[in-house]
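Take a look at this single chain in structure tokens; it is the form predicted on its own.
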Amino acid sequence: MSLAAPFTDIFGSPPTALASAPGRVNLIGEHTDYNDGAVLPAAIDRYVSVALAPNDGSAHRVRSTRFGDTTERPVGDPKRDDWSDYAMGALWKAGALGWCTGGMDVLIDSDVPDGAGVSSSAALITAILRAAADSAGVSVDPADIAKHARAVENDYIGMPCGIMDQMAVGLARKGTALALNTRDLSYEVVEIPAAWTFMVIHSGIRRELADGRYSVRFEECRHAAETLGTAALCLLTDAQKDAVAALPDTLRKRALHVTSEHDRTLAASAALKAADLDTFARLMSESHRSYSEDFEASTPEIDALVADAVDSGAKAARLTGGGFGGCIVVLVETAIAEAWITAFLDRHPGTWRV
């Protein structure tokens, strides 16, 4: 929907900028992004859209089409565990960059589900930063927008995430994946073969990155890296890889997942470019096993969904996103995709296609 007319109705004047960003699904490469590793996300056909304009006041007014009321908060207001925090964080960053100097009016519309592991927050922050830059007449490289969006998550929200989500929602487009090196931000946009279909299915288990478990895994990876004498857990020397076996059990398992996931993601990117379906499927399956057993970020319910997906004809399936709930991504041959998803959802009425 176009937000120009409803924005004008709500705030009394037209927006100065409109922008949007898609959600994303990570095909493979979990918790490698903040360990300087490889990731392979893809854009999904769901978007966060925003309309924005300065209001000449000292407060931001934020409204979502999902809610009936406008939230008004002072410029520079810190996080308060409210739904509007991500919008406020994006506006805080836009102000720091000189893209807005006072209060802003923002209208948000989204069909990207929250708590599903498909980057609704990164899409919202990215869309607002894009709109704020456009409103200020500033041209910004998409990779720089991604860096600013990550800073919002890290510095305002307090979420120690990597940069995968922000790069994915800023650079990927429907039908493509982003083969990204998070160490130097080099990337390649790769076309997904027409014979492959990736289904994103919500498990019915809502996940909250802010509930602490994501941060625990982040700290475990940091501790493992420090013990091994590196700042990049994905890029160990042969001697450091040998030393992983001597780590305390929890840190050993976290390091095993991260290092092997980096290698799997590089191999999966090559398989995608070569349209090698069987190799890509095998790597996805190995990724889920590692994510569940070594990183311990899955749940019994999600493990059961993944197993049933493969048993019922999918080439592979895995938990995607930060873990502990949200969505699975399933690789199905396009020729059977629609029949497969109908039968799968019928067997699992608490799930839905994203």
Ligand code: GLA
Second form
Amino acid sequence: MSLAAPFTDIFGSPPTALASAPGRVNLIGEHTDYNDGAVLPAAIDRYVSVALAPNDGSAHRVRSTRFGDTTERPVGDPKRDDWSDYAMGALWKAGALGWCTGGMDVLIDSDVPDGAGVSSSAALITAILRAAADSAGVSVDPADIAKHARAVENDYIGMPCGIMDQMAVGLARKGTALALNTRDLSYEVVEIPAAWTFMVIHSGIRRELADGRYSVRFEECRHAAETLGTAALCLLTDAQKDAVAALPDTLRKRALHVTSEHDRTLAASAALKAADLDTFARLMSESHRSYSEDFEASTPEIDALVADAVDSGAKAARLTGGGFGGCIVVLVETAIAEAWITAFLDRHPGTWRV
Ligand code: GLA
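Can you now output the form predicted together with this ligand? The one shown was the form predicted on its own.
Zooming out: every chain and molecule, the one shown earlier first.
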């Protein structure tokens, strides 16, 4: 739906810019992005769209098509743990970059579920930054938008995420995956073979990145890296790899996951390019085992869903995103995909297709 007409109805004049960004699913490469490693996310066919315009006032007015009222907050208002924080953070950054000077009116429409680990917040922040730049007549490189969007999460929201989600929602296209090196932001867009289908299924367990467990893992990785004498846990020398075994148990397990996940992700990108389904599937399964046992970011319910997905004919499945709930991503041969998911959802009433 175009937001121009509803925006004009609500705020009294037309928007100066419209923009949108998709959600994303990570195929493999979990918690590698803030450790200078590889990731392989793909866009999903769900979008956050925004319309905006300057309002000549000193407050931002933010409205979502999901809720019936407009939230009004002063320019520069700090985070207050409200749904409008992501919009406020994006506008704060747009203001700091000179893309808006006073208050802005923003209308948001989204079918990207939140709390599902499919980057609804990165998509919202990215869409607002794109629209704000466009409204100011500024042309911005997508990688720079991604860096600004990450800064909103890190500095305004207080979530110490890496840059995978922001790069994915800014650069991935439907039907492709983004093989991204998070150290230098070089990337390759890789076609997903037509015979492969990635299904995204919500486990029914809601997750909140800001609930603290993500940050605990972030700190554990930082601690492990410091102890090993590096800033890049994914890029250890042979001597540093040998030293992993001597880390305290928790740090050792976190480091084992992150370093092996980086290697798996590089191998998975190569397998995707070669359309090597069996290798890709094996790497996804190993990734889930590592994420669950070494990184301890899964739950027994999610482990059971992953196991049943494979037992019932999927090639592989794994928990995707920041961990502790949200979605699994399942690799199924396209020929059986629809029949497979119908039967799977029937067997697991609390789950749904994203
Ligand atoms: C969240 C974060 C990302 C990344 C993933 C885990 O989505 O926002 O930066 O760390 O978790 O891979």
